[in-house]
Every structure is written in C-alpha cells, then in structure tokens.
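A single chain comes next, written as structure tokens; it is the form predicted alone.
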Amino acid sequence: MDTYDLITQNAEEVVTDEEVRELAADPGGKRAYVGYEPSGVLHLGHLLTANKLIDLQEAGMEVVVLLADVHAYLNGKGTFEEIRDTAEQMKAQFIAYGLDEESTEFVYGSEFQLDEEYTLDLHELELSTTMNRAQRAMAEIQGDETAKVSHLVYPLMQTLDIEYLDLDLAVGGLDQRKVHMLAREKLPEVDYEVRPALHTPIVADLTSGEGKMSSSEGITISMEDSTEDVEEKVNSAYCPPTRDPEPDEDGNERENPVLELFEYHVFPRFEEIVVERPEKYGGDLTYETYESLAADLESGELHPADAKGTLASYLDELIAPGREKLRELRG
C-alpha cells in the first residue's frame, strides 16, 4: 500500500484530495491531530479515529492527541481536577491500545488555550462568527441540548487548536466536518493557513443498523468491556447477510455494523481473519481483505453467527489491553 492509499484508508472524506496528495508525498515530521473530550473510557468511536492515527505513524507523521480539557469544562462535563483525571486514563489506553508512545505527543488544551495571544485570537473570530454560523458547526457535536454561549465558543477553538498545535492534518470523525469546514473558512482571516481535514465514518447502531453507534444512546463497546460483555453484545448485533440492508418498515436506512466493525476496526490491525469452524460444517475461513469477507456473507458461504462470533474474538484482542490498562489504574 502506497503512503496515500495508507494515510486515507477507510476516511469517509478527505478535504482535499490534492492537498493530502501532496502531503502523502512527503510525510516525514508532518503532524496530525485528533481532540477528545476526556470521558475516561475509550469505546469504539474513539478507536476508529485512533486506527487512522496509527495508519497516520505508519505512514511517517507525528500524533498529537489534544485531551480537550477546556472543552469539556465547557461542555459541562466537570471540574478541571475531574477532567484531569480522566484524560489520564484515556492517555494510558490510547497506548495500550497501540498508538506508538514515542511518536504521539498528548498535550492538554489549557496548555495554550488559556494564554493570551490565543484568547485575542479567539476573541477576533468571535467578532467576526455570527451565532448562527457557530451553532451550525456544534449542532451534530452538541445534539440535543439547549444551546448555551460555550456551545458558540467551543467550535471557534477547535478552529484555533488546529494553528496553535502547529499542525498539517486534522482528523476527526464525520460529526467534526463542519467544525474542519469552518476551521477552513475563518483560520485565513486571522492570518493563518488552512489545512487539509480527513473524516472517518460514522458506524451504525450496533442492535438496529440506523443512525450511529453511540455511548449516551443504545450500545457500544468500550474498554469496560469484559469478554462476555463483548461476546454479548456483538451476538445480540443487527447482521443481515448482505453489506447494503433494507431499510427499515418506517422507511429509514440501515446499515449492516458487523461488517463495518470488521471494515474499520479488524482489518486495519490484523493481516488475516480467521473464522473457525468445525470440519462437517466447511472448516476454517480465512480472510486476508475486508472485501472477500463481506462478498462471502452475501454469497451464504459464512454464516452471520460465525461472522459475528469471530467479530467478537478480534475485537476483544483488541481492547483488551486497554481493559487491563483500566484495571490496573483502578486497582
């Protein structure tokens, strides 16, 4: 694979083309970045963005990882001391998970969000964002809670993290697009560069196949997990045998999330997938490409129960050093 199809494997989105082609052309000391609001527990949405930071190291480039303390203080998400404590435990499972700890620099906002220059900044897009451009670029972050003023604030810093981080690339999943869309648009008018902006994609809900895979609604997998837990819930999944569902009776579309967990999560980290089968029912299955997987569901030659009860084994490889990571800081 060449540094390009790397760096923009499995991205819903590059923006641009051109400008990630000539950074793909060379790599070496560049620096993309991913903020997470500290929440403690990594699940799976956090790992499918750090699969592409681990491509992004791979492919040559420095990692920042922005624990986004003073975003999530504004997002009324807790103390300083709270939020402290558990982007610790992020930072421990973020390498455990596998990204490389020489090459990944973690740096708290309030680090630089609270110096002066980058407050003048944030107070002259302030003036220059009108609250109907801001709330559009929080809306999918946000959700359904009542817009608060930190709400029009916090997206504006997203925009100034990506300058003031010194970074080439911005990476987030395709909830940020507009925040990256207005970062584009507002960074040139206070002098500085645009930069290039790769989305990673949404996995559905996990029981349904509709809409997204998310921790405050319905079920995720997270490094809590314990292998039953895993077992469990990837056994309880919406797996039709296709890759392209009918929607549903209402009308609404759907996706099949066991081949998308096996898309975006089990074939970036393994070079073979084995699906183990007793011998009167075929035997072993071995996958080297997400595509000859999904073409066999569809065919009937892998059965949607052997596909998900190897999901589960491969995923719980996976999380399970960041399991015993959080036990460990738990004693």
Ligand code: NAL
Second form
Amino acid sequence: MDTYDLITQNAEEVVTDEEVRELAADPGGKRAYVGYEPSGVLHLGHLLTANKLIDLQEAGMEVVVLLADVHAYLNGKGTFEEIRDTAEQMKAQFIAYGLDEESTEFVYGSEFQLDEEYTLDLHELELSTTMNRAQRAMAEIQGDETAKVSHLVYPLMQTLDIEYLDLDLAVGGLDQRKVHMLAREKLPEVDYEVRPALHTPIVADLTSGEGKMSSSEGITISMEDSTEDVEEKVNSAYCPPTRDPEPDEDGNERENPVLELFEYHVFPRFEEIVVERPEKYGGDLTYETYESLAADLESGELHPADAKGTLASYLDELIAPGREKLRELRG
Ligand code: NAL
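One more: the block was the form predicted alone; return the form predicted together with the named molecule.
Next comes the full complex, this chain leading.
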C-alpha cells in the first residue's frame, strides 16, 4: 500500500485532500496528534482513532497523544485530581493496545496550557470569536446540559493546542470536525499556520445500527469487558446480510455495525481473518480483505451468526492486553 493510501485508509474525510497528499509525499518526522479527554477505561471509540495512529506510525510519522486533562475539567468530567488519575490509566491501556512506546509522545494538556503566553493567546482568540461560533463548534462534544462559559473556552484551547504542540496533522473522530474547522479558520487570524485534519468514522449503535455507538447511551465494548461480555454484546448486534440496510419504519438511516467493526477495528489489525466452521457447514473460511468478507455475507456464503462469533473473538483478542493492564492497575 502506498503512503497516501495507508494514511487515509478508513478515514471518513480529510481536510484538505491536497494538504494530506503533500504530507504523504514526505511523512518522515511529521507530527500527528489525537487528543482525548482522559477516561479510566478505553472503549471502541478510542481504539478507532488509535488504529489510525498506528497507521500513521507505520507511515513514518511521529504521534502525539494529548491527555486533555484541562479540557476534561472544562467539560465537567470531575475534579482535577480525579482526571489526572484516569489519564495515567488511559495511557497504560493505549500502550497495551499497541501504540508504540518509542514513537508515541504522551503530553498532558496542563503541561503547557497554563503558561502565560498560552493564556494570552487564548484571550486573543476569545476576543476574536463570537459566542455563537464557539458554541456551534462544541455542539457534538459537550453533554446535553446548558452550555457554560467553559464550553466556549474549550474549542479555542483545542485550536491553540494545534499550534503549541507543533503539529502537522490533526486526527479525530468525525465528532471533532467542527472544532477542527474552527481551528482552520481562526489560526491564521492570530498569525498561526493552518494544518490539515483527518477524521475517522463514527460506528453505528450496535443493537439498532442507527445513529452513533456511544459509551453514554447504548452499548459499546470496552477494555473492562470480559470475553463473555464481548460475546454477548456482539451476539445482540444488528446484522442483516447486507452492507446497506434499509432505513427503519420511521425512515432512520441504518448501517451494519458488525461489518463496520470488521472494517474499522479488525481488518486494520490482522493480516487475515479465519471464520471457523465445522466441516459439515463447509469448513473454515479465510479472508484477507474486508471487501471479500462483506461480499460473502451478502451472498449468503457467510452466515451472520458465524460473522458475529468471529468478530467477538477478534475483538476479544484486541482488548485482552488492555484488560490485563487494567486488572494490574486496579490490583
Ligand atoms: C482533543 C480533545 C481535547 C483537546 C484537544 C487538543 C488538541 C487536539 C485534540 C484535542 C478531546 C476531544 C474530545 N475534544 O472530545 O475527546
């Protein structure tokens, strides 16, 4: 696979394609980052962007993981001390998952976001941004509660971080898109450079195939799940024998979350996927690409129940090292 294809595989969008092509032509020493509000337990949402970081490391880029402690605080996630503790656990789980320890730089937001120069730059951005603009950028990140002043400061800090961490590529889930667009608009206004962004897809809800998989509502799979939990959750998933399910009775769009998990979580991390089947049902099936597995599900060659069983066992293998690490940390 060429470098551009590796950098952009499974990306929902890049902004702009031209800028990312330029980066792909000479990726050595370039810095990509993802920021996360610290959370004590990693779930599939975190792992999807982590897979992209692993691709970028393979492409020769340096990867920076921002443990966004100040952001989590501004977003009402707890006391500063609690957030610090969970950040340590988060870092350990990322390393267990396979983020290369040598080429991954972990940075706490509070290491630089409380400096005088940063604070003055932040105030300059506050002066030049309307409340309406900042609030719109935050809509998908903040919870349902009424917006506080802290929620308006949050996207402006995320904007400044792109400059202060000296980054060449901003990576995030599609939910970060509006903040990254704000950053592209605002950075030049305060005489800093615009950087490209890459957004990973958001997987559909496991049981309905609608909307977004979310750790707050619905079901997600996390490092805390046992093998049996993973099996049970995947078994309950919506999996019609198609990549493109019909909308439900109310006209809501639906996806096939089982196929999405194969595409975004399993194929990027394994060379080949083996579906184990007894001889009397045709014997084992082996897939090297997502496309071939999806095609077999559509043709009926691969039964949804076998697809689910296989998905559960590969997901379990992916979370096993992090689950071990969590047990160790909790004693
Ligand atoms: C991501 C987050 C917070 C701060 C950042 C700074 C720079 C780059 C990415 C960042 C967390 C993210 C979330 N907003 O919703 O988890």
